[in-house]
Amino acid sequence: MVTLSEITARFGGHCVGENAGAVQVSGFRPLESAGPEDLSFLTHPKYRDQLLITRAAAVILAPEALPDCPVPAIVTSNPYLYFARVANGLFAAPRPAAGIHPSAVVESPIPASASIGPNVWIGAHVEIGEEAVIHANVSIYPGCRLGARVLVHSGVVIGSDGFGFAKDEEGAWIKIPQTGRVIIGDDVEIGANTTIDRGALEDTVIEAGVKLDNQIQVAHNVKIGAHTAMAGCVGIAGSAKIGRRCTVGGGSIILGHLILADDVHISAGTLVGKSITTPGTYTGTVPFLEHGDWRKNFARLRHLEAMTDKIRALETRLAELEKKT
């Protein structure tokens, strides 16, 4: 148990309510099912009926969601920040024991601070970071490279052979060599089943506290910037070069070869079928055609506002020849 004063002692933020600061609190629920030891908080509007019937011990919000609030709270500028800061801090799930499964298959050295689950595979020359936390049934291929602090979740593969084949006179597929690495900076978090391709000739890049969900499928020759968070099931085709503090709605495809600019943020389902050179939100989904259909139809949604506004223009003339008729 620790007080509401403690948190604010340690994480900032201010208490509000009849002896707020002397309430005890054990950990985190969601303000429906929140009890009368349980902190929670409120980080969106649409919420605000369960704020008034919830029975937690406390609630973090924004001042501006203070007058609804029926129990004590804590008050700060960003609620889901300060709920992360605290969940981190005083009522995250241990951290698994250092030191190396017996299951677990090893051919490079491990720092002593490493964590490696059951039935982790780990190739020769593989460089690993200190505090790395590396889960159940891992691949890392021979030759790749993980900073300190990273985590990787069950079912991941990193530096499989990226999808590089050739195709000669009688059609047949030949096999491109795939000969780079898979380099991952430090604090990246690897979501289960996520598959990250070694490079074909130039390595692989995951810079510095990336986050990436389930079932993220990153091609060869891929560079991802620092701080850059993907939602499950996204695709990236080789060469892609993702910018920093970017995010990806999960479910998108993005295409290879392309470039996508520091903070571009791409909502759920999207396809991105060309370079995005300057930062914002994007959204589009396609219907699926023909491929020579699709591109002439593509071709013209690109100018619909443009069309837009000249058929209003057209109309308006229209209208002012038959008042003069």
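In this text, rigid core is short for the largest set of C-alphas that superpose within 1.5 Å between two forms. Residue numbers count along the first chain shown, from 1. This structure is a prediction, so every number in the text was calculated from the model and none was measured. What changes on going to the form predicted together with another copy of the chain:
In the core-superposed comparison between these two forms, the C-alpha atom of residue 278 has shifted by less than 2 angstroms. Once both forms are overlaid on the rigid core, the distance between the two CA positions of residue 297 between these two forms is 2 angstroms or more.
In the core-superposed comparison between these two forms, residue 313 has its Cα shifted by at least 2 Å.
Switching forms now, from the form predicted alone to the form predicted together with another copy of the chain, please provide the structure.
There are no partners or other molecules in what follows, just the one chain.
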């Protein structure tokens, strides 16, 4: 249990409500399920109805929402960030104990502060930063480098061969040896079953603070700039260079050898087929329809060129007629 005044003393903001500073909380719950020992938070006006009837002990919110709050509050300009800091500082699960699980196969020196989980494989000549956490069943191929406080979830593969082949005279594929590495900066988080291939000749590079969700595929020679975040199931083809502070929505595909500027945001499900040089949000998805409507509408997609031709013909004929009349 911690009091609101202990929280504001450490994280800023101020307590509002009768005797608010003395209110005790034991953790976070969402507005609708919070009870008398829970701290909650309001991050968007659309949840106002939930605020009005919340039974939380207290709520973190922005000043505008204060009049709607039936319980004590902590007022701050950015409730979501405040929630993240308090949750992280006071209520996070303890990180896995430092040390190497006896079932792990580790062929490189590891700092004493790092935590290496069960059945992990770390190949030779790998560098792992201080306080890194590598969960169970991760595979890290030889020669890769991971920074400090990197968090790698189960099933991740780092440093597998990039996909490079040349076709010979008979149509068979000749493998191009993949001799680069994977270089991962500090504070990177990598979600479950994500794969990051080693570079072909140069390195694949993930800069500091990047956050990758589950089941992302990062091909050889890709570079991802600092503090970029990607949601699940994104695929990035070889040699794409992605800027800093970008976000990429789930299931998007970024083709190879493209460049995305800093601060580019890609909507979920978008295929990025050419470089983007201007910051902004980009989208390329189709709206879904009830299946019968879809069949009628989307059949037309095969005939857009013909539709354009028909409109042009109509314009010509109409102009002709207008001249006459």
